[in-house]
Number of protein chains: 2
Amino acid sequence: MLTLYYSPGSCALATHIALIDAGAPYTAVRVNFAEGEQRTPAYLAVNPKGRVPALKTEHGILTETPTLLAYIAQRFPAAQLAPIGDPFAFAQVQEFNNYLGSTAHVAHAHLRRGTRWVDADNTAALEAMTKYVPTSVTQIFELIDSKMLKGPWVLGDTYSICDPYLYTLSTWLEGDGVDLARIPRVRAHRERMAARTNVQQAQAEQSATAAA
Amino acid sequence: MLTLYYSPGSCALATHIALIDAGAPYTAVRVNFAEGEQRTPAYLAVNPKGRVPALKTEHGILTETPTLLAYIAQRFPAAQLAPIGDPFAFAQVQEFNNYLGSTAHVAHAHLRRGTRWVDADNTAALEAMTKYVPTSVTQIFELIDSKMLKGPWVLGDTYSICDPYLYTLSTWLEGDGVDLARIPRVRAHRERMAARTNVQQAQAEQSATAAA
């Protein structure tokens, strides 16, 4: 049994979808960010970084979305969520997910998490970061739209662990002030993902626990 | 034959060291950042992101440091640079490298690459970012020092693709304004790495081409 620690609306949704895609046995545990639960000793014992997602396995706890997605693909190979036996093809999957983690998600985080990178008292700098998010995130998603997303899925005809991650970040685009008309292929991918039963199930599970 | 595109002083050093560790046949090609070569059509054809590292293989080009390090480990398994056959142990490697890529490197990038996240005309916001780097990078490396680096190597007794990556970011610490006395285990790891012949070879190759 795996335990996913998540917060609704966070990037943990990608791992949640992948667990369902893999047919993995799991429990989802909400971390209440509104009440600062991610900074409690109990949660810091799970993840010293105070972030989600974290995935508890029978061997220990893992973090970082690209890591968790690759772990799920390797742990449940029958689901064929990544070309794990081919170093180059697997690297292409990792390349896409690493770009989302270290560039796309980071640009988005400047919207409301600017205190990671400037003093919390510096409201002018925080506002400058927030204001630039539409520009930076649009540039990044235009690159994804034009050069990376092969279609219909990220890798082309084969669905993979890249798809729930792109979808998750795509759900933030309106909040990031991105004009979706500029990234029609990403928008179509988002619609394709939103129609999947597994995606709807993950979102429903997160909504249910959030309301509880 | 593999071709590594790098800029001296960049995170491409990690991949360079790993190529030598793997005994891989490679050529290293310098991208002249001082002359803006990373934004030329010729280089954008290699890597549309305009960044280094990029690794040209016989199957195509790959980017993103954690991706390249894992690819080298999988492509040259005899070098035993990662526990590639064990999903959990491999995920621990990926978790460490993903943290360096998406958190540690990103915090450092706010020193001089702030225009990724605020308007280039906003000198006050750029200065605020630069000024906060000692705080953010110290916090991150204190977590690495206390919770992640097992010693003597990142994973413990076994050297892996985590080590050249941590070493590479560690060489930036003085420039980031971090007091190394606060992270003695990272400092010892850096000294251990600097004494390795393969590390010295990679640095000498980068210095030689930089001077050419």
Second form
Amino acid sequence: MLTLYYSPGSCALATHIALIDAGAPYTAVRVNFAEGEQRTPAYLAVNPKGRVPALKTEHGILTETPTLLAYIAQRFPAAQLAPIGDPFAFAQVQEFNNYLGSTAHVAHAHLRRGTRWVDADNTAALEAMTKYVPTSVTQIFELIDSKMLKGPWVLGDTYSICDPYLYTLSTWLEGDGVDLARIPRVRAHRERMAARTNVQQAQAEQSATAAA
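Take the protein just shown as the form predicted together with a further copy of the same chain and give its structure as the form predicted on its own.
Coming up is the bare chain, nothing alongside it.
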């Protein structure tokens, strides 16, 4: 049994969706960020970074969304969530997901997490980062829209672990000040994903625990 640690509204939704896609046995444990649970000794023992997602396996705990998605695809190959038998094609999956993690997510984080990069007293730098988010995130997603999204799904006609990750980050775009009219293919992908039963199930499970 796998255990996913998540917070509603976070990038952990991508892993949650992938677990359902894979037919994996799992339990989902909410980490209450509003109450600072991510900084408690109990959770830091799970993930010393104090972030989500974290995935407890029988071999140990894994963190970082691209890693968790790759693990799920390889752990449950029958689900065919990535071309794990083709080294180049699988590297392309990793290339896309790492771009989301290292670039798209980081640009988004400048909106409210600027103190990861500058001191909290540096208000000018924090304001500059916040002000630039609509521009930087728009540029990133325009590149995804025009060059990286190959078809109805990220890889083309085949659904993969790239799709729940792109979907999750795309749900933040309005909050980042991005005009969705500028990225019509990403917007269509988000609508396509939102219609999937597994996506709805993951969101319902997270909403239920948040309300509990």
